[in-house]
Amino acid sequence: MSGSKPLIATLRGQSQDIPPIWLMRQAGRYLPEYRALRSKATSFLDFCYNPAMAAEVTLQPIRRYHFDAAILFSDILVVPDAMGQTVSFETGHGPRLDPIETPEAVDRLNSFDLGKLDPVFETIDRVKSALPADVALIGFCGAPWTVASYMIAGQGTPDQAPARLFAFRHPQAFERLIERLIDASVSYLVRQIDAGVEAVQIFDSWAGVLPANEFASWSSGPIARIVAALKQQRPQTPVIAFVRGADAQLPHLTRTLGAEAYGLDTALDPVWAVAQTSPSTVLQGNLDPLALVAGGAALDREIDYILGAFAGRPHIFNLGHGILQQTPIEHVERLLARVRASRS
């Protein structure tokens, strides 16, 4: 089935005349639907673990717009809630976790408990048995930089200084904890993989704080372990590296990481990326999240940039970051229809 899959042609190096479309977060708190079925879980983290929850908001976009592609409606801290962090989430303010403060608060995290997740496997299965058939399921995880980030700080901060200065303080702890990440990370995926999601993507949200050492140690090294690791148990599964914020590393990373495709943020000009790295790389992005709740003129100005960038090569089209909240449902419907026609 994957092989008459649009997304998955084009992570497989085909070009296609109409590139594959899906947007990070895309099922989410811009959509009617998804509010509405919000308001029944009584804490976000039930909402991800309830699998007829979770299973009807990855298929919700898909069924109002159909997307290429369905992505897995979960989020990156599962991984530190399966190893024994208190994870919670308060409204209008992000996560919150009780924050890893010394070296040895990195040492009683418990051992990853992937039994924890079935959970999100479920949701999988679910999720499978309703796809359309020209429709891939994207699993996902976080990146062990920016899982740390949070695991350490406690919470979102605007430039991660906590876990950098954990880091340079404790840098044997930090590695211990990467190196939990990385193993975790590799467990999750692959069983998401077992379970039938036909692609991943390793969210690194963060990166783009980090110098150039710190960036190599912390960032594209780990992503690169986890990528190697998955080659070698599950090499017929396509990865996608978002690496926000790293934009001129992305010739570097390319020839680096291994994965199959690159998820491009909103800051990089498509046109220097395509200038920088191989006519074969598959690359992803990278509308302006902004551009889309404008709408209008910009809107089309932007999307054709973007197609006329990348045109003649692999290419998926999607946001350089999430989508906002606000973004009017009528503006993804003229993103669709404005790709779709592109080459009509």
Contents of the next structure:
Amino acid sequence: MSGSKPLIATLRGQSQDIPPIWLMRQAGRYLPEYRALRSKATSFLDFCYNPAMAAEVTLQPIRRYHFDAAILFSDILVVPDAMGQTVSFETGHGPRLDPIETPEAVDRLNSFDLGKLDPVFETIDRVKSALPADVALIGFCGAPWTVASYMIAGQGTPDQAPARLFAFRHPQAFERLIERLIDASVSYLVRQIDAGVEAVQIFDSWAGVLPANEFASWSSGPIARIVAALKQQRPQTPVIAFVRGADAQLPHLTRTLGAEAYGLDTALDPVWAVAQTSPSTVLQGNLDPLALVAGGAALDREIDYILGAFAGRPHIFNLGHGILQQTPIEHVERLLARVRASRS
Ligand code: CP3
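Mind giving me the form predicted together with ligand CP3, seeing as the form predicted alone was just shown?
Zooming out: every chain and molecule, the one shown earlier first.
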């Protein structure tokens, strides 16, 4: 069944005449139907933990655009929530967590309570029964470094300086935190797979702020451990690694992380990425979210450049980072029409 889904076929290494397409953050505030439902939930976390609402929001972009994949509607910060850290989301300000400021605070975290995430697994079940047969469901988690950076700073920052300082000052406590996040991520993803997701994406949105040695210790090393554990426990499920800001390390990552596919961020030149990786490497990306906001000739030119760069390669069309709130929905329609007309 999964074999007839273009996204899954591509993740198995088969290049398609027309690449499958989905967009990071495709369920979100640029959609009026999202804003309407979101206004009925008391808080963003309640929204994520309400299986009826979360399933509906997961399906909204599929109904509107028939993307080749749905991505589970949830957030990477449900993992610290399930470790007992206080997590909330303030409109206009993003996430707020009770910051981890000392080694002792790492050790005070609860053990990861997978049961708290039962609503997420129920959401997966609901989405699966409503999804069109050719659309795949993607599950996800944040990579340990990105999740830890929010746990330590307690909020979004431009450079994740609080987490980088903590890692330099308290390397052992930081390593304990990363170890706990590796274990939690593996059990969370295994449970998502058992509930029905057909591929998983690991988001390391903040990998790009790390110097090389720290990158190996806190970003790529932990992701490789998660992938290896998944390959042991659920070998049939493809993994997409989105290591944002990996930059020149991308070719090395594609040889060492063990994932089935690699997401390219906006800054990477796809022509370079194709030349630097093996022809069998599945790549995902990487339209600039701002080109999608701009629309018009600039959008068409960027789409064509990406399609040209990846022609003949197994490629999943996506953005180079999440869709922006101010994106006009007609521009998404234009993108889909252009990608899907690309080989006819
Ligand atoms: O992609 C999807 O459509 C699925 C859902 C999804 C959300 N967050 C929903 C969300 C996914 C995959 C994420 C991942 C996520 N969350 C990441 C990694 C990807 C990336 O964008 O870098 C990160 C770093 C987070 C943490 C997070 N959640 C932040 C920084 C914010 C605030 C910024 C913002 O866009 O508002 C959130 C909130 C959030 N997560 C929203 C959505 C739709 C907006 C909240 C709202 O509707 O009020």
